[in-house]
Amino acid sequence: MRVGITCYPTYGGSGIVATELGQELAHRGHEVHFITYANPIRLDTSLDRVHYHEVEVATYPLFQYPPYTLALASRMAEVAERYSLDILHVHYAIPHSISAYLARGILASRGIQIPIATTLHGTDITLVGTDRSYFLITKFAIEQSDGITAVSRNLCDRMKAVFEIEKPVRVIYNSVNLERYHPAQHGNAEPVLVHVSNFRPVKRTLDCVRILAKVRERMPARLWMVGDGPDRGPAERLAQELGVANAVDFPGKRSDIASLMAQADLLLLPSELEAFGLVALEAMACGVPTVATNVGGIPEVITHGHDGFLCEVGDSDAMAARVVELLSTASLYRQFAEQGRETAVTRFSSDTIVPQYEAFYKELIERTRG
């Protein structure tokens, strides 16, 4: 198949999922065309059958804001026609689904029929989509898609409840490349906690610093805060205030998450809301236990007391206690590490998940051509 993929190329879960999916599809022999305004952060354009098409947005004095949605629609139609794409797969509803809808109309006027698959990732429904300014257009975009997938059952249920949409939604979980994400030996002088995010308020980044401070009252530990965003400055200041600044590292945005994750001892995921929790899956694949919040789709990935611990949002005391319990009990830590890896292998491997997308594409293509 020849697949067009559009995503946000920035440091965020939806873009990472889309990029990894496209590269896995290429490995399986499909031709994949990424269409977006910048090269996705984890995209290796040197791979065979992977192509990148930049969306250029012209600026004119007439426009207060550059009309990216229109430029994207035009580029989608152009690439789809030139390379005879079989399907357009867009990640994150706004504005990508609307651009794909317009591109489909352009192509239909030229006698070309192509289906649109829209994957919902979380904040496109729970944050952007529920904003009064975007509610109707988000609902319309979803309804006009030829096929819809959601990354968790929780997100699927929320979408149907919020937008009152009756169309079928296919739940296809996120996947992890087990060859790239795997356990590794390391010899940290002190246990290392790691947090990976875009440092937005919904991630509750500052809770990680609070948790570290509480853990260090009982045992030595360090914290790697990987990523960047609006809460980085406040997190740095809080580390100073709590006296743990020397134990917190801010390496910024990193592309080597697999190797970095394998060098950590435990993942902190204190988010207020997560549609899936991709970083938890990546940690599990590396044999790194997770202490997370019991929200959104996280319980569909982590089983409390089996391969991780789940706590209530904002309960830094409870999360710190679970961290200490894991790091001070070798048998429990080993159990969680092994069972987490097993969960990744049996439920979320690329070999399990990517064929579900392939089957979904074929259904939409056959229905459109039929």
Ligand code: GMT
The other form holds:
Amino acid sequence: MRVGITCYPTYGGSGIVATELGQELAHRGHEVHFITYANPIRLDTSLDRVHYHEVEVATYPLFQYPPYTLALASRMAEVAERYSLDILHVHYAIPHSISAYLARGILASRGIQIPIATTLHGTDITLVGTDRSYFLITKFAIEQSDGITAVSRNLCDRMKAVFEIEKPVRVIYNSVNLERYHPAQHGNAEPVLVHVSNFRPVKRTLDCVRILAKVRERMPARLWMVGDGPDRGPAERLAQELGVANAVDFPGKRSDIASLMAQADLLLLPSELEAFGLVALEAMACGVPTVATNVGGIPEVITHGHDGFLCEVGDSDAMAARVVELLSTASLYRQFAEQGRETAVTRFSSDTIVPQYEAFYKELIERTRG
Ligand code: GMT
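Please supply the coordinates for the form predicted in complex with the ligand, as a counterpart to the form predicted on its own shown previously.
The next block holds the full complex; its first chain is the one shown before.
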């Protein structure tokens, strides 16, 4: 198949999922064309059958906001026609589904019929899509897509309820590259808790600092706060206030997440909401147990008491207690580490997930050509 993929190319789970999927598809013999405004951070354009097409957005003094959605639509149509694409697959509804909808219309006017698939990732539905300024256009984008996937059952149900859409939605979970994400030897002088995110309020990054302070009342521990975003400054200030600043590192945005993750002892994911929690899956693949919140799609990834612990949002006492329990009970730690890797291998490997996308594409293409 010849597949066009559009995603956000910067740091963020949806772009990572799209990039990994595209690379796996190319590895499996498909021709993959990424269409976006910058090279996705984890994309290796030297791979066979992987192509990247930049979207240039022309500005003009009249435009207060340069219309990226239109430039993207135009580029999608151009690439689809030139490379005879079979399908356009967009990740994150806003604005990618609307650009794809326009591209499909442009192509139809030129006698070319191709389907568009949208993958919903989370905040496109739970935060951005529900904002009044984007609600109707998000609903329309979903209704107009030829196929919709959601990264968890929870996100699928939430989308149907919020937008009152009865259309079938396929749940296809995110996957992890098991060769890149694998267990490694831990040589930390003190146990290391790690948090990886975009430091947006929905991630509740400050809870990580509170948890660390409580853990350190009982045992030594350090915290790596990996990433950057609006709550980084407040988290640094809170670490000072709680007297743990010397035990918290803020290494910023990193591209070597797989090796950082594998060196850590435990992942903290205290999010307010999480459609899937890709970072928890990456930790599981590395044999690093997670203490997370019991929200959104997280319980579809982590089974409480089997390969991780789930606590209520904001309950940093409970989360700290679970961290101490795990780090001070070697048999429990080993069980969670092994079961986490096992869950990643059996349920979320690329070999399990990518064929589900291939089958989905085939159905949409056959229906369109039908
Ligand atoms: O978490 C974010 O704010 C980034 C966002 C994205 O689109 O990049 O992540 C969402 O998509 C990820 C990949 O499918 C999921 O693992 C995250 O759970 C989801 N984030 C939220 O729902 C908050």
